[in-house]
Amino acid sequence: MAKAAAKKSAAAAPSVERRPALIGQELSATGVALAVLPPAERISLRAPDASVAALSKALGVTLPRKPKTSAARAGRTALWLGPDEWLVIDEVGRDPLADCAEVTVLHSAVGISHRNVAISVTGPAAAATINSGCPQDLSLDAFPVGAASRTILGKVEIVLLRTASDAFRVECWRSFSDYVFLFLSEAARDAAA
């Protein structure tokens, strides 16, 4: 009887599966393509100047210190968001939070991997597509390859990284990802017209 109860209990246990936001979403219009990027490991990192060198060494990428900049190495990218704040993205499956846990200098590292979703916007009309809802100057002179900033798109906050002359990574909170993808889709269609 105990075996039957255990078997019934195991069969009734709910299954929990985290599904990626925007799974399967993509769009291609004249001059621009949108694609949801694969899941990545991310941390929000805060630290004073005195801790930057040790954290850079532990993360394997030099934390940028200038506004609107990023640094990348071996699949890991650090984006400057403020004088003591970075978004660190690892696209090759390493855990930046674990790397920071090894460091004893003053810092705060919070795992935000499941909070964010990344959307790739590529093509000759990529900047025009993003500029339909983002007031930032995205010309190559003002926002060169490697430039990064926290800004807005329509009604939501995004983190924007220029990955090539005609390509951007748009990071947004998971709860806003439907809005951001729909906004960019409409803007891509307008840019193509």
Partner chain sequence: MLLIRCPYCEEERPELEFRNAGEAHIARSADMAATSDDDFEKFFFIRSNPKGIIYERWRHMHGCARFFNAVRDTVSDRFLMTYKAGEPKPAKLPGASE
Contents of the next structure:
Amino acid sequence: MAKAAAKKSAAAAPSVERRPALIGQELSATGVALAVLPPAERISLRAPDASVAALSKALGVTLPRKPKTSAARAGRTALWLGPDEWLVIDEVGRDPLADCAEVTVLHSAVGISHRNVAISVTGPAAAATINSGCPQDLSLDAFPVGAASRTILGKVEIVLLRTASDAFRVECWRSFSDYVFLFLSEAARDAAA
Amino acid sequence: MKKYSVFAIAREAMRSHKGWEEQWSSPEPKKDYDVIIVGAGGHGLATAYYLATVHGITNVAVLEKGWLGGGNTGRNTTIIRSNYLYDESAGIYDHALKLWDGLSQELNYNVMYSPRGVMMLAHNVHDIQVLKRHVHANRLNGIDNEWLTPEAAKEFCPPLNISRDARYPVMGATLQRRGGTARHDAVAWGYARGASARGVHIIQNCEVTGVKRAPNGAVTGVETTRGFIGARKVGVVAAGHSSVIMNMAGVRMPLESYPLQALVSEPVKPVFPCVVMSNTVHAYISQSDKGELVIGAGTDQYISYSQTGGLHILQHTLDAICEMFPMFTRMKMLRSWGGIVDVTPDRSPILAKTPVPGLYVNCGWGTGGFKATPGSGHVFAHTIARDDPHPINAPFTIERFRTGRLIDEAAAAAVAH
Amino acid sequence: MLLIRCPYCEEERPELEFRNAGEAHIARSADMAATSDDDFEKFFFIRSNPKGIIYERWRHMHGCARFFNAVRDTVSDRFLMTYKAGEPKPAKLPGASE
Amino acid sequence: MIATFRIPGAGRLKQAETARFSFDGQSYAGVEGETLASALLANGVHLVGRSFKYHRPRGFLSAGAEEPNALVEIKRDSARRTPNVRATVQELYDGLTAQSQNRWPSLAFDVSALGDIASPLLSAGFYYKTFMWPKSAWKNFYEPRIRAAAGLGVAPDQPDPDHYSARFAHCDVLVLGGGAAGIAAALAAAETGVRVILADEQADFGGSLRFESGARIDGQDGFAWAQGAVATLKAMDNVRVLSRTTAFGYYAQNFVGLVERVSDHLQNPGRELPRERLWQVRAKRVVLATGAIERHMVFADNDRPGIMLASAARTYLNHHGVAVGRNVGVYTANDSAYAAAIDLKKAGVGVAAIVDLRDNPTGSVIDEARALGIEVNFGRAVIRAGGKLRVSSMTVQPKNGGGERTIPVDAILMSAGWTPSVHLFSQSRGKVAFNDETKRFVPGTYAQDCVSVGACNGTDGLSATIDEAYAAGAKAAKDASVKNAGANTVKGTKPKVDASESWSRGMLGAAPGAGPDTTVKAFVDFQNDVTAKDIRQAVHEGMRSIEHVKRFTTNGMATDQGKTSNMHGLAIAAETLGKPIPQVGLTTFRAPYTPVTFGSIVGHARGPLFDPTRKTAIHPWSAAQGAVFEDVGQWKRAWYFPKAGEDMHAAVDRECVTVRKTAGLFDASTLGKIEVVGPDAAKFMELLYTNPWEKLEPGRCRYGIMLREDGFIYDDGVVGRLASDRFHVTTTTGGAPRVMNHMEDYLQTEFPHLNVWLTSTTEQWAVIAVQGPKSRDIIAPLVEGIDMSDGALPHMSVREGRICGVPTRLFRMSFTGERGFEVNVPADYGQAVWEALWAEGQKHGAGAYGTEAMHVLRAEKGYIIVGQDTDGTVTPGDAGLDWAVGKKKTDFVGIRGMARPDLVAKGRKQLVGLKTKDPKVVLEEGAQIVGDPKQAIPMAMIGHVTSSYWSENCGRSIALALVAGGRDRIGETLYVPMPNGTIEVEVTGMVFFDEKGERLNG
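Moving on from the form predicted alone, please list the structure of the form predicted in complex with the partner chain.
Everything in the complex follows now, all chains and molecules, and the chain you saw is the first one.
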């Protein structure tokens, strides 16, 4: 279904420059480093239980069913955001929208590659940096590697994915990225405490 | 009632202030009264006062579950203004403002009404449209409210940050010079003293637990923690608890009760000359006679009778205060507290007769009830005494929600495009 | 800041992630257009506003984004339980005195 | 200057670390790490402040956070002045500059102290009884003078250069208070492996062990034990130890706010360190180990500098190595002051006498005091202190009357007993209970998962305290980790108490000599100048609730929040009322425990982090072109693009003309966008919008109106149907989040049977509106895969294809009345595609236009803006949008609300056009409209101007207005009364330009 929005991208390549937000920004502080991650392909995927198996197959990654978890395979990560909602991020240039277009079971796939910006927060003080504005418990017990959640950072919404014990991926909407990067930068100055 | 004056103070000073009489008496409840007012806040006490002084009805009891003036009266940021948009609102708030001016003399109690000016800030084009609409409507209603440029606003309130680089720059402001503040406790105490002196019984620590009705539906009195007390008429002025009391009479209300917080700073020398309100950045601030910055916060998002709220609500407020007044980050919060505000769907009050004969209700003042205290009490007393609303409160019915004739001040300030 | 158990996320999460959505179990009429003025008033304006146990709706706005229902004591602000949208009003409340 | 009151060998500070500091311009030497209070005392300075009302000279009452008197201003530089700092808390650093407050011209000679002489007039609540005549005098005369006299310090007047940080933290066990009890509880909890946070407000852990010379634990001096134990805790991975950190607020569900003072004690904090750090901790269990606060004795002139709490004098001696005098008197109602006398005596300080109210107390401290040769008097009271800027004597009398004796002293140490610090417990909504025997309120009923231990729980004695605390810490750890129980057994051993001091009891209220029959000034609340007499007066005036007494006298409302005064005030009120204390009740404890800076609460949320500033992908281009931006919600939108020499009106006129003459480019990216996907998408749209959607062909668009259930317009926007199961919905800029929430609400809770999902795509797409007769010519060369002919792409249609090689959703639509398009491209390409369109546009003479021109252009066509022309009280009928309401529909949100009697009544305000009789006059938006301009004020207003502009294209002003019965008044003349004259207007239709709509295809 939903073919209209998922035409195969076989046509001409863009003749104009792509200018992602925050391009090239980074920051290093005691115990923590921030970097803007390269553009990725992303979809917001919505589907009932019955469709999950077929979609998992098409995407090549098993859509997680457990809250606050994610699954990753071959450069593609599916984050559980809600009981019928996943954020699928592909960092190796394969468009998950095209994969879903092949699937006939009930679902909604909407491309949001340009909606989101990703920032990596790494280092021993990474969790403390994020906890400067995120009210969730980010201890490894409560938020283990692979945990993923939509949540709050300061005054904006983010999606948080723990990629390693001392590394997080922070996703936010494009127009909030200035705020998020600045917030994390301010927090990073103080995170070693 | 012995008159208060500087001479009385001098006289009392000679005898170590041992000759003052009680400001109000604390009688035992009688078996019945002509009128029972439920709730000894400012509005309830004012109602009793005007029942006695204007309508000659003195066989009145004001029942209070705690201590008089201990609810929202004693918990608010004391802002007084009348520059409301709609005729109905402007009518009742300006009626109150006219009574504020002279209330100290009327009550022989210094309520410290101080027309220091209430300034409301415009931070964007939409704010300008909305506030100018108010200015124009107020002018034609005979209510003072003027438009100020940012520079004029700064002149009136020097701490104001009018930099164009501010996150939400000040693009202008309205100023109601008659607006200002008053001393909240004094309002309750002054009305209590005046009512008590005229024979009204103020009965504290007396919680209403039921409303009794005759077979014909009319009220006959109230059950309380101190026994049944009969009355021909019952006026409910219970603020956050209005739904609870009205339910006892079988009337379900279009009300929700939310925690509303406020805070004060440590006292400092005079630094803030007026009241400043910003709806866009959600900040309300003035300085008390004692020197404390008095700051109103927003409501919590959920219904609660706990009189406490979340820290993040105060954070949100102080963020805005420090954005507008960046020199205040080093000031310290001394006290924070919460009240329970009862809010109607159109954010305007209900002052009306009810479907139950002999039962009247005055509620739904939301976050803005203090400023209305004298006017509200005055017209509510009329409504009870005559069993018919005063023209000023006639639009503030319960039925308006069913028919759709709302008085929606909040919607009129709707966030735009 | 309250701590609210989201029945979809199956854990307690901070209030900052949630948005209250008013009283629960007020059904929208299947035949809305035919509703009387009185019934419309009851549906849209009249609220229980209880001092005590409230059945209310929340949305885990900045979490799983689901609406759900909660039972809370409005005097203590303590949550008795939360349950998914569409589930019936619980007949019995945990920890509530009967 | 040599610090003459330092006792060699006493105290724990390294004497080598000398710090120079100044107070009121006088330079002194102190020791780094001690408090400012200690350093001043070491230099023999007691007079440091003036009281609030009477401006009486004041010294140090305490050695801690409960200090009511010694408030000073600390000034690092002109922007970093902090008023009302407690000198007993502020740590000394080299170069510290402090000033006294609330005095003029100087601390020793304060003119306002005349208030003290006039004090008989300034009784409790005097201001309620006077200053009323004449009416205007309050505001113009009395109030300014009262205000000038009130207030303590001076507020800073420059933006604060310091920064503040914040942290959310979670733990299993949060221990508040780092005295013996807190440390023991933390040890027990930490040893089980659970996550523990231990916080204390002082720089050094130990609490009362800082001054209790008689405490020995695990074979060491108590304070040394505390340091060792804290070092052990700090070394554990599962423990965070926070010093200088005050838990100021205990909120619902074990959420505790703490402020850590990070750099106020440092000489050069540097730019990186925050001044303070807010910790917001969610704890599974909280252990309250907040100790107790010593009370003063309430007797005449008990406020003279040099009169202080006995424990404070001990702290200055045993911790800081400073003697508070050379010849001290002691006045007590319990044992603890004896220990102070003994310590001082042993340190070589003269102790003139101990005056004990009790008749025949016994105990080892009394024996020891006597053995040291100290004069001990039982059953006697200090009825008066002598001296003014410094205490010079105490006058002693048998407590039931008799001969007086005046003893020269230079300090008085006093103790009326100890008040458990139940502040945080009470904030947690726990109910305190009064113990009649010990005369104190202690924790009674708990409301949250917390436990009180030690002195704050009324537990006496170090041994009992440690037993209780250690057990509570272990239990809290166990309770907090029920999931992996068993793994959590205490591995350590309980600290063993070898020697301890203990005291309890004492007295409440006014001491003999300050009773109801007296007129002396015996202070209960020092800072607010509340005396025992004031409290009695309040009761006599009918204040029967302790809350009334508090508010009437202001007892306990000063910056110390009544830490030393509340219990005395309560006892005096109870005595006057003739009621037992619990019946009078305790006032509510409110956050914060001690004052906290606004900065610490605000944290990072300042400047650019106050609120996000949202910018579109095209923003940099607009900024480079010199656009002026306006705030719309959090968004910055290009308002107009002035060229050199142009003001706003000139720029807007030019932009408007250019659009209608050739074409204009407009950044519409901020419009909300929601993708509605699923087989039931059209059904869902039918329910959420007033319009019919089922029959809208894929590839076509429709203007949709969304109502609230009450029938008023909530939002609007153009909706394109991309496929039978996919809609691209647009919303207003400001409305996007609430529209999404509104849709989700109905979908999830009212229409969950529908198979449809919603996704916000606002930020996925940059949107470039190209409007004007040349718009197609500008776009067409860049587009691939879309037939741009009018036949293939008629007005109100949408196609997917490519532009500049980038995927696009190309809408043919118009908010200007001209032929128009909205080009949606993925956001990262937004600016580049804009630049390509701009380059094409230049060939045709097109320009960019901003939101102001957009507003004018749409007004010329009578298109409404929700939120400007509607205000939440406007129905589709009022707005002239009945045509957009599906007449055959049986349900949609708002269908019933809009049928309520007053929403269909005659005479409602309706949107119409207005033309001023003088075409050059532009009405003011918000101006009110009347039918009869001659009527007196208050005038009957029948409407107001919602939109008003100069229209260069029409060559005249135009306006939209909501007017009662407006559509029936078309052609009528109405009036807009303005301050400088009434403006005549004609009511017209809403379309001012191209009434036939021919230009849509022009």
